Structure formats: structure tokens, C-alpha cells
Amino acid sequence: MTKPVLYGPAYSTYTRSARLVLEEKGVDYDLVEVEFMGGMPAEQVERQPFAKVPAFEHDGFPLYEFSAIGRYVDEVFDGPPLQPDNPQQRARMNQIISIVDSYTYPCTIGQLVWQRVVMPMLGNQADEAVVTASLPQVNKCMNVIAGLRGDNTYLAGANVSLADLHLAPIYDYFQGTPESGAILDQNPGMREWWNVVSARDSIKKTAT
């Protein structure tokens, strides 16, 4: 079995989520950095026709979309399972992944983090109107996810799952924004969750 290859920049949340899955499974893999701030390279568009990251390849099998990559890696490679056996916990994992994709990423990374982190890196000032507009939805996402987690150690139960690995890179960027403090004060369960998740070796190995 050949070594899988992941194409995407280490700073990308979706690339990091895929790396977290590979690290948790103990898979030896190659990361091919893809820089797209100046435009997505043509070779990446060939791998991912929607011009996104990451893309993945294993034994001649190309794949994109984190949800598909994560499930594939979990099911093909040895190592601790990252999808619960319990149908309700598995459904909860899938629900949270969907919430992250549909609601959490757009407002948290696409708006708040982009304005607070990326724009200054590019030499631009943050658009405060965009920041302000993002906050109600960011707060709602954190509140909903904290409620779904409940008293569980991880998002979908007692063990780490694909849901945790999907949210972790987004949360890591989010917590570095000035606005995160007030939101997390209203959702203390998220800080408790992060204290557990951030102690994992996979998080430390993929930190940029």
C-alpha cells in the first residue's frame, strides 16, 4: 500500500482537519503544500475542480472534500476508530460535521477570522462591519455545538471523532480573535472541550 498524499497548505483549516485524521490513525503521509493566496494553481484545480483544498490521493485513488477523506482514511487504515459504533453518536458526529460546514466555517473563518487575521497579514485593515455582522452567527454556532456536546468529553461521546477533528482547526483560529473571549464566556463548554482536544498529540504535531 502506497503512502497517501495530501495536497493543501498547512494553514488551511480543512487541510489541517485531514492531517489530524491521518495523525490520529498513525498513517505515514506526504503533505504537498499548495499556496493559493495569489490564486489557485492549475494543478490543484485538476485535482479539485471547485478550486478548493485539500485534495487527496492513495493507491491511485483521488479524492476531495474533507468529509469523504476523513471517512476513507478511518475505514481503510488501521488505528483507533474515529467514527462511533453507536448509531446515535454516529448521527451526532455527522450532524456536527454538517453544522461546521454549513454554518460555522462561513461566519467564523470566512468572516471573523478572515477580517481579524488574514486581512492584516495582507496589509489591509479589517472591515469592522463584517466582523460585527458575523458575531451573532458565530455565537449561535458555538452555543449549538456546546449544547449538542452536553456532558460528553468529546463532541459525539467519550472518544475523539471526525467531528472533533473537523472543528478543531476552526476553533484554534477563532480563539485567537479579540471577539472570542465574550462568546466563549457564554459557552464555557467549548473551552472545556478545547482543553481536552488541544492536549492531543495530533493537534500539537499539526500546529502551524
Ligand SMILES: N[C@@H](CCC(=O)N[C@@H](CS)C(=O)NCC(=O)O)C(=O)O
Contents of the next structure:
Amino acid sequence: MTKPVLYGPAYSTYTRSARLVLEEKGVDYDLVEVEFMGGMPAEQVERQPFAKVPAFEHDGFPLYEFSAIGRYVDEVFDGPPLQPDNPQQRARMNQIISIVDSYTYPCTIGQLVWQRVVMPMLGNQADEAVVTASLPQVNKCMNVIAGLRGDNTYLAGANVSLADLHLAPIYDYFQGTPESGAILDQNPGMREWWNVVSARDSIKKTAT
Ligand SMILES: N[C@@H](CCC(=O)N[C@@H](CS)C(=O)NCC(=O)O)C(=O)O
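Having looked at the form predicted alone, could you now put up the form predicted in complex with the named molecule?
Entire complex below, previous chain first.
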């Protein structure tokens, strides 16, 4: 088998999630940096027609969408399984992945982190109205995910799964915002989860 290639910038949460999967599986891969702040480069739009990162290729097989990449890597490569065998735990993992895609990423990264981290980096001021508007939904997402995790070590059981690797890069940016403290005080389960997840080598190796 040839070495897989991942196209995307290390700072992107979805790219980092795919890297986390590859690292957890112990797969050797190449990361081709794609800078999109000035507009998505044409060659990336050829790989990903919706003009997003990441894109992935393995053995001549091109693939995009993190959920598909994560499952493919888990199923094709040796290494510890990242999807539970138990149908209920697997359903919980899939449910959390869907919650992260549909509800958590848009308010947490698209609104809060974008205004607090990206806008100042680009020399712009944060739009405080967008920050304020994002907080109830961010709080709801953290609350719902903490509730679904319950007493488990990881989000879908005793072992790390694709759900943890999907949320971790988003959470990592989120915890750097001043607004995270009050939200996490209300949802201590998320801090407990992060203490376990952030100790993993994959997280340390992919930190930017
Ligand atoms: N559904 C896509 C979402 C990927 C995504 O939203 N990536 C962000 C970066 S983390 C992106 O490409 N943003 C660029 C833009 O929207 O212009 C996936 O699962 O791969």
C-alpha cells in the first residue's frame, strides 16, 4: 500500500481530525499544506468541489469529507480500532459526530473562534454581537455532548473513537477563548474529557 496523502492546513480543525485518526492508527502519511485564508486554491477545489479542506488520497483513491476519511482509514489500516463494535456505542459515536458537524462546528468555530481568534489574527476586530449570539448554542452543544458521554472516559465508551477525534480540535480552539471558562464551569464533564484526550500523543503531535 502506498503512503496516504492529506491535503489541508495544520491549523484547520477538520484537517487535524483526519491527522488524529492517522496518528492514532500509526499510519505514515504526507501532509500537503493548503493555505485558504486568501481563498481556496484552484487545485484544492479540484480535489474538494465544495472548496473545503481536507482532501485525502490513498492508492489512487481520492476521498473528501472527514467522516468518510476517518472511517476509511480506520477500516483499511491496522492499528487500534476507532469505531466501537457494540452497536449502541457505535450509534452514540455516529450521533456525536453528526452533532459536531451540524451544530457544534458552526457556532464554536464558525462564530466564536472565528471572531475571537481568526479576526484579530487578520488584523480585524471581533464582532461582539456574533460572539454573544454564539454562546447559547455553544453552551447547548457542550451540555448535550457532556450528557451523552455520561460517565464514560471517552465520548462513546471506554476507548477513544472517531467522535473524540472529531471534537478534539474544535474543543482545543474553544478552550482558548475567554468565553469558554463560564461555559465549561457549567459543564465540568467536558473538562474531565479533555484532560484524558489531551494527554494522548496524537493530540500533542498535531498541536500547532
Ligand atoms: N464537511 C467537510 C467540512 C470541512 C470544513 O468545513 N473545513 C473548513 C476548515 S476546518 C474549511 O475548509 N473552511 C474553508 C472555507 O469554508 O472557506 C468535511 O467533513 O470535511
